[in-house]
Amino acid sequence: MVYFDYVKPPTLEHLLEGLRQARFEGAVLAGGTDLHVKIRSGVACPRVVFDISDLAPCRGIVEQGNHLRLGAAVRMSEIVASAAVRRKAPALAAAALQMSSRQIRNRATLGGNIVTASPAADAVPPLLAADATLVLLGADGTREVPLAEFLTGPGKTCLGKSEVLTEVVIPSQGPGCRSHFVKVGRRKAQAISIINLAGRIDIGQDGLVRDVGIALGAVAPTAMRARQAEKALIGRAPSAKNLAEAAALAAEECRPISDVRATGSGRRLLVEAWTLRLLHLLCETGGARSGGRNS
């Protein structure tokens, strides 16, 4: 039996003061789908657990100017149901829909999926591809950190001991931008991704790629942007040859490991094949702006 104090702070200020008083022995609870497992297994032994699941500043989904702001305690089921997310960040909505079971989606939160820093986290590639930033609150105030810089290794982030993730900010992608998410697993549901990937693309009226984001998960110590693949497409036509070249570069960039789900070489082959398919889906004329697939 693990014993700890349970606190439900009414404000962010109370949360920060509680974390300070806990002297690095406090844990933040949102959905609890990961924290409960860590406590039961002895991986985490907090003296105080601070429940932010109903803390108003962490619960909103708000369109603000050219940005979409999502509270860290927003649940995956709420992301799936949100018209604003489906419109502004459709790949994220698709990723949330394919995450685990309905019961888990009703508890799991966006912030938890990010802070856990699993290389296979499904919500992270859509956010990386969209250039999302994170709002972190600590005793010294608020700071914004690009998601790409926040993740530092498997299970590791740059989150300070007395800091808490409060919001995820997604910049507007513009009316012509298309996005898509792909999850590749052993089963159609309730499976950890062998690989996952997300992309967005903006093709100008001249037929050339103006902007592109390709993010890969479960193929490196953290989810990663395929920067060389993106660079190969900017300013070029999305021809079959150019898309194939970009997919090959994505496979070269990734650093997959072998584990119980797949070998490193197998993952690299999957990255090339599914990045190519992702890019073709993004470039299809008249196709949907969003989507996802589990194969």
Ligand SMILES: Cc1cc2nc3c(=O)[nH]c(=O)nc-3n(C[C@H](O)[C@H](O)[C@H](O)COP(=O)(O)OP(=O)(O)OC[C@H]3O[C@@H](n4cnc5c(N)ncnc54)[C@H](O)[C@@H]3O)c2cc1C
Given for the second form:
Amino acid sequence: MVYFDYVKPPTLEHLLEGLRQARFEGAVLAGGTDLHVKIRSGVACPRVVFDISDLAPCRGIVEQGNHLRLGAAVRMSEIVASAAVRRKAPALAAAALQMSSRQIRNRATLGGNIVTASPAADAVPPLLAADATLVLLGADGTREVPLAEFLTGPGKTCLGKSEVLTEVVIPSQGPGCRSHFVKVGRRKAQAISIINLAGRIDIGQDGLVRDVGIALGAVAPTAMRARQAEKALIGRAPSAKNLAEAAALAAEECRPISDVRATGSGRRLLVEAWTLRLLHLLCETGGARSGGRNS
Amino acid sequence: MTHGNVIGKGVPRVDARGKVTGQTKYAADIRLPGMHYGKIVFSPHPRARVLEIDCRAAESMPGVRKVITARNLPGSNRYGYDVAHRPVLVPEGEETRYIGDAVAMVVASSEELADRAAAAIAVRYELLAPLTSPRQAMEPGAYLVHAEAAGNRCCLREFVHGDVAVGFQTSEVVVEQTYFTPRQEQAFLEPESGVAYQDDSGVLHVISCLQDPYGVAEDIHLALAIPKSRIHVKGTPVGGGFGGKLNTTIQVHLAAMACLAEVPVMLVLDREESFAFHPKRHPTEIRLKLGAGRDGTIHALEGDVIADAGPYSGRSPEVLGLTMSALMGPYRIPNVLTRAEGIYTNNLDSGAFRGFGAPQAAIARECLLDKLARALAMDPLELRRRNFLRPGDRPTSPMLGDSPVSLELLTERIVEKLGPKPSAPKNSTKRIGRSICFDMPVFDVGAIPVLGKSGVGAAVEVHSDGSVSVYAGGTELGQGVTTVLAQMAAEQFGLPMDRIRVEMSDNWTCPRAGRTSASRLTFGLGNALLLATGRLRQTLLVRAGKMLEIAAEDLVLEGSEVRLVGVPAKALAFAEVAWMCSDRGDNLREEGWFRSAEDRYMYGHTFMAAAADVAVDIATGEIEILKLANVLDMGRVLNPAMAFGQLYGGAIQALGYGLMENMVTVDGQSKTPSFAEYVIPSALDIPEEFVAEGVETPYPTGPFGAKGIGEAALNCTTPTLLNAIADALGVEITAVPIGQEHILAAVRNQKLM
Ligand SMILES: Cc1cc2nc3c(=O)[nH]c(=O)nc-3n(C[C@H](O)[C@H](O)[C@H](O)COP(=O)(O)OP(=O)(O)OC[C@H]3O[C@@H](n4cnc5c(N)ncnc54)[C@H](O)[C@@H]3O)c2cc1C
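To test you: the structure above is the form predicted alone. What is the structure of the form predicted together with the named molecule?
Zooming out: every chain and molecule, the one shown earlier first.
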């Protein structure tokens, strides 16, 4: 067991000041569903935690033009319930719904999922496929960083010690754009993903792929874009043959490890099979099944 | 015997209200005045020499009442079922054998202080290379986990029947395969926990969740040299055991803490400690060979089981004895040679788990039978039926028994339950598979030679107000034994359920009843209870006869009265008769002692059939269980609601065993140390169509004709799922658990896409 102080800062300024004073011994607590696990196992040992779960500037879901801005402390259950997310980022809504259990979804936040930087984090592939950016606030003001650059390794990010993530911005998607998310777990609820993936596709009037984003989780040190697979599709027709070719490329370019959940080669098989299924879903059904198996 | 009043009815569990409202007191809910908290320091290394244990820092911390190492312990410091070779605390100079070995303990005034003090105990280790696989441990020259166990052999069980050489010679088709089964965790919700204190008369009281109060008392006596007359062990309602609490868990440690700290102590393991500490289902490698004639008649079976026994003997010899015996299943096989070997390693410990070695055997046997069916181009159900034991046959097993063989009846019922085989939608990547498998799970009927202490006692007392107390030494694990015993007593006395109180799991107040395992309580305790109630009924009827001036033979106990048969008006209230018995000095407390004849090494057999329909998507590897069914011959169903609960629960554990569960170790360290990594089925994984059915062929020696059913449903459900998947794909499955990626690999290898 570990013992620490608990602070609930009323404003972002108080939070930053608190973090500064705590130096390297402070931690941000959002839902706590990762932080408490880390504290219990000794991976994290903060002297003081700062609870941001009710901090107003981190709490909203706002449509700004065609952009979607989500506060870092928005909970997964709020994402599931948000009509704006279901409309603008259905893959993210699907990921939030398939994550864990209702109890965890009521606590777990989007920001926590990103900052934890687990290669298997479920909300990350949909954001990565959608080219999301993050708003970071530090003593020197804010900076905006693409999610792809933010994640630097398993459990590693470019977040400064006294910086916080305040917002996630999903850029506007083309009107014909579809997105979808797939989670492969060992059971139907409450399972850490063996692999997860998200796709976004924009097919032009000519029937050719105009733009595509494929993001794979749990098959590399960080969630990754399957750039080769994407390249192979752009400007081409989404035929069964082309989709199969892209899926094979995705399996080739991922770099899975073997762990207790699956072997590396098993993961590669899953990536190929599910990328193909994902692409078919995107092209045939319009994707965006925001349904899931969880309840 | 008149019955049917409460027997056979789904009466509510007697413990339902307390459990549903949260009022039931589990061990960790107990609070005693002056209670302190214990913490065990476990070895972080599977194999290391303990060089030095420095307790000075911990001892000087505030609130710390006592720090304990092997030096402080009275007695032998050894305990354990089968061989008492497990140290309570590993002493300086000796080696640890797995990550569940304890090296020191603290007792402090709060949990927090106990935690901090435990962390302050500095142990210096010399790290040594652990043995992490049975194959490696069997190699000549391998270091010995126990100096006296050559070749690291924990046990070897062999069974010979007929002549396999001849059997294979006369076979026209021979199939052989090696199967690998994983280590399965019981995954009970309530961790090992308890409180202990020594009272002013020097009696040690241990109140804890356990499956065998007498075994625990034995171990405390062995390890700490406390006379048995001064050890009181009381079991609390158990939040799941499944075999994981069958051996002594933390009770010896707890007893030592209470005696040495001289205060009441509570000890509760956390999840990681619990997972690391208790024995699990043996991982096995099973080579099995079957020979048959062209017509499908089996001529010979040869099987070789190598199991990881972990660091200590415990239940391994018994469990592997059952694995060896269960390889034949409910089939006639004239020539058999099976052996099962348990090998010591520094991995997690192996021991009892619902099914007790039989589920591993069922996987190998039923999967190989399907392979034989394919080799013969024969319907797998037809192959099985040709080889079924027939009424009057003796089992092809050292575990003989006299349960009526009802395999054809089970077949009829399960085929009916299955209905027509579903078909996959057109142009779909889904493939449909079906399987039906059989088994004959055993239960203890009181004459198991290897267990020795199989006699079962139960005491029944009729109070002077006509209420009844039953004292039964078995343990309520959630299986419902308390309710079943109350039903039996209510039936015997013609009383409503609420007039019966059942006290269980106490080595002082209850007659010796042995362990709660081997699906034995309904049968054993039930029979003991019937003996006791039989004598009490006689006492009551004789007394009532005198009061009414009627012969006792003409009286019956029903409707809370003693009545003259056929003349309901001629009756006395049960309570009035009880009061008169008490007043006149009749003995109103009887003890029944049940034990099968010593020379009949008999088992009960609960014949079962399991069936599954699955849809497997060859594009993604997804497995969907369309229907899962099992049908058991339960002899007599005493309480349908609870009996079917057992069947469903067992099937779900079997599903987890086949499709997701595996407690993985690498270098002796657990890679699945908690429920975050160790995955068991969730409510959403339960098949849409999930059927459990009973047939009733009364078991002549069972109470009201009942059999033991607690473990049975787990047995052949796993291979049924595997065979259904194999049937869908036309592939062979030889290792579990099997997941989507394994399906994809099989599809690729077979070029099914
Ligand atoms: C039982 C269980 C099941 C789970 N199942 C899943 C699952 O299916 N899929 C999945 O992806 N995850 C799962 N998780 C992991 C976890 O729930 C998610 O990652 C969740 O989104 C984390 O959010 P949180 O708000 O709880 O984070 P916290 O635990 O509060 O924080 C996580 C980390 O991020 C830091 N942090 C949080 N917010 C900020 C911020 N705004 N700025 C800077 N740093 C910040 C914290 O300091 C901490 O280091 C599960 C966890 C548990 C306990």
